[in-house]
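Presented below, as structure tokens, is a lone chain in the form predicted alone.
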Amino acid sequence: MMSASSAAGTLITVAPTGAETAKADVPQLPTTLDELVETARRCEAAGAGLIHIHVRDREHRPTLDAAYLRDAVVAVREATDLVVQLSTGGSVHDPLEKRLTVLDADPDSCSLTCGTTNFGDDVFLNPWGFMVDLYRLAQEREVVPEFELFELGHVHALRRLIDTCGLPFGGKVHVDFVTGVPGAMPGTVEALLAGVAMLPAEVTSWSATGIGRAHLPILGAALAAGGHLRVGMEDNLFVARGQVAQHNVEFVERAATLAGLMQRPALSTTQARELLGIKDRRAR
């Protein structure tokens, strides 16, 4: 499934802010454009190759307009070498015909999730045809997807996309498998390495995050089975019991930590692209 090489180093994945955290609640969850190109520079010298973004309006909201996506893009690929990977999830509530808007931002990478699922209250809605339009676009646009299995049959639903549409730009496949989210796959080492077992021949790479208190037991099981890492605010909050994290860093800064003493050490942003057969989009 995977080669030698894919385990000898560790691709962090830092995902800073999500859409479902109010800035009112936590004031140091970066929002701002600002705060943004500071969480990547400081996360990028911390150990992490890939950075997730879901954007937020000038209210703090999340938001898919466009001005605000392409500035993200730009400036986070001027401030840093990160991998620069946008949600196409956006907030449960955004509709699918926006939510492929989002590679006009052109990203290196983007979030492709492999099914509808139960989120909290809400269903996060992805439809079969949305899927093979957002993935054929991506084919298009040479962005490199990254697919997200919040459940086991999401597994199943990439071993169809793969049948239907073939391999991605560059060839290779990378998946998150996203934990822990209430009403979806358990945070379990169990379920994890369930769906690990199940993952297609092609998959080259896989990642894994762990929701809340699921953090550092996934986080934990995906070095030891040779996978990579996921961390930070838009998954959990919380650095220690009753400890609210100050700033993303703190989660990738651990992460570097453990991956350096399982001697899988942080992949670079060069072993990254590499990794995921990223298209380089840097002006030089």
Contents of the next structure:
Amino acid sequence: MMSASSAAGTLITVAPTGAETAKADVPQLPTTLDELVETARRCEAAGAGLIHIHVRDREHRPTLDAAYLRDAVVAVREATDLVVQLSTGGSVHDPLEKRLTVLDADPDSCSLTCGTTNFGDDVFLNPWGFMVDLYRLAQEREVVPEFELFELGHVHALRRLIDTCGLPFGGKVHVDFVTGVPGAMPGTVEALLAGVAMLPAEVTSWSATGIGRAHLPILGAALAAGGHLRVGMEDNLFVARGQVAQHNVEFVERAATLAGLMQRPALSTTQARELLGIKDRRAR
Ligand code: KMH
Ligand code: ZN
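Next up, the form predicted in complex with (5S)-5-amino-3-OXO-hexanoic acid (KMH), please; the one we just looked at was the form predicted alone.
Now the complete complex, all chains and molecules, led by this one.
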């Protein structure tokens, strides 16, 4: 079994859209179904193993509408072999009950944030009862959660969650450190390594992302420390100082190149599915 502290290959997650950036500000942000599928295809070819999806409506606004979610899951699953992960975080304005309905779209995986956190000027709400409800629902539906850790306290909450609810479907425990959100865990190497040191023994793999300017330092630190990578326009728009990415694939290509140089090449989608213990929902 692959240990949580060192991994032979690198899972590259692409988070292409998010709920925060406006299409009007960044027209190349993939917000339509066609753009999402095209992005998924190109990112898979460049080395991504998992796609973290937030959907948008016809006006390009974030939505948790069941039909949009279902269409996105079906279309990406048909077009690629990527692990299809739906965000249950949505936007900071989405009510908790609505966020639970995301699992009705039958994703392979879902995000599960391990506690409430500052989120810029807002609050991203994840009370204990919601975490437990979402976790139990994911276990029941055989959906593999990715535990999102925005704070060191979230690592401790994950310990409590595993003690209370047991292991996820598939038996693997994958976490993702989301660092550098204003007001939450800083995007520093020190904070990341403190989080890694606190991980429960049940954790089988971890990845990290840095928001905004923390993106590259966290990418390098995660690779050096044996972690996996999350990249994409949800987290960071800039490929270089003053240079906005024109496509998410630029981030995936860069991550795959760095991972290869570090002798930890990008995992295939088959390897990604094994790493995470994903149930195969593909029709083929
Ligand atoms: N959009 C943020 C409020 C997740 O996807 O689960 C929450 C978020 C985390 O992006
Ligand atoms: Zn997200």
